[in-house]
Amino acid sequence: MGFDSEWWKKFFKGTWQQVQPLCRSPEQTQKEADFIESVLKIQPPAEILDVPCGEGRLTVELASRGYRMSGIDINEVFLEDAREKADKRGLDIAWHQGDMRKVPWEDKFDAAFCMWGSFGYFDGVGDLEFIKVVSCSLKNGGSFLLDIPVVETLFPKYQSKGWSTIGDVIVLEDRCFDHTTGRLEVDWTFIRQKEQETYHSSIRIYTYREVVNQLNQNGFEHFEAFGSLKEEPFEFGSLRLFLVARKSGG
């Protein structure tokens, strides 16, 4: 296994394009978007930002609690539904399609969350951009909520190999760290009864410390970690880090 820096390019075109939007029910979705409101401190009319967004899970659900959403993803199809969705719904959200690392306003967000492990993608300078970008993004005072897999949440459980159902796929992971380079090397192969496509995900592993470290230098301050969403703190063990921070000057 190697790093290809746009695994992600071809991984979210594959059968994973399919069957994302099966991953996280409607009462999932519900939980994490009254967590999202709980941690981040936000009342509607807030002006929030959803990146990357995908199918628009979440954007549209904020949206219907009457926040001002907006939402970023560089898949056409996933936006597509995310449109479809909100059209359905009556919602008026504004959707750009492009690169995370390029977000177009700037001053705008009360508060942006980056939910479900997309940060690490990219190497050390593209994470940086990133954030960068969403401290661009945000007043001053704005709020922001990374959800993402690090050394304290992937070691304790670590496996090489793993397996799952999503509908009526099947998915094999061969999961390989690479201690030079820090990252988690993934071939997952999909099945569906007679088919299957293997595809390589490739995500950067940070520790605790080294995403706060990035923050920090980035404008970002006063941070809360949480270990799960019911708002446990964060610990050596824990399912996922959800860290909280906000942007200086507010």
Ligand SMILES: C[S@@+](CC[C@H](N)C(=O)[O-])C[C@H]1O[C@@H](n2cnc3c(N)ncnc32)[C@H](O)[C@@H]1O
Contents of the next structure:
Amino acid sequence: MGFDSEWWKKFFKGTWQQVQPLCRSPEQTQKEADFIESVLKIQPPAEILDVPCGEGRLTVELASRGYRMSGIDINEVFLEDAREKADKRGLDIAWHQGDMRKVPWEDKFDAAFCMWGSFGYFDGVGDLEFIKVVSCSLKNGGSFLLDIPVVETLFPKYQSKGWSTIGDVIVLEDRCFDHTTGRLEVDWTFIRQKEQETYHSSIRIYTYREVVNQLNQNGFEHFEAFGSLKEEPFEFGSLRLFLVARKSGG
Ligand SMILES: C[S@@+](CC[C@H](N)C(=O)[O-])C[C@H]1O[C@@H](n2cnc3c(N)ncnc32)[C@H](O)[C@@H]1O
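The form predicted together with this ligand, contrasted with the form predicted alone above:
Let's see the whole complex now, leading with the same chain.
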């Protein structure tokens, strides 16, 4: 297989667990929620799935706008945080702790979304399984939004090293694209005061065409692609791919 197929089990439980909730400001989350409502063309009280939902930043924001929300994540620490935030605001959200390749709901949602590059974590079979279960969880005619880096967004500006500061943690990224597997292998070093830890991530980087094919194979059609939260059209060199697909029927 050529990569650690369960890297995500260690990575998201490591220092990243403290860093993730600090990465997106409340203003950014609100902008993303506005974007989600607009491109998925949804209105309350639609039934929406957020997968993986992390600490529920978007799940809670959209529930507060009147949507009936469900969220899935593997990390129980994130879900505890999510539950606490929802309880404080008196919001009733269905949380499920588990692997994103096993969505426990079928034919339930008007729309689903997978935000912030949470795709490409598995091998080709696993990534397809994820798309398949999302498709099954949607009603016919339901929409799906996928926010991911793809070949067309990553390589025009590719840099093998990067760094950022998140809270009081300095984050160093050492990136290597393995052309034999099509995966971006990254060593992440987290430095806080005198402590330093390194974790590894491995993400399959698809082309736009490959992602559309995977969605097509699982009953999605009518694709719309955006390159930013401002709903600019997607093109080679965009910062990100926001791909909206509709499940056939309905
Ligand atoms: C970059 S975060 C994005 C979270 C959320 N989509 C957001 O925009 O805030 C990726 C999330 O994927 C979750 N995750 C990683 N592997 C998973 C798996 N196999 N099944 C379910 N969730 C997983 C992590 O726990 C983490 O919360």
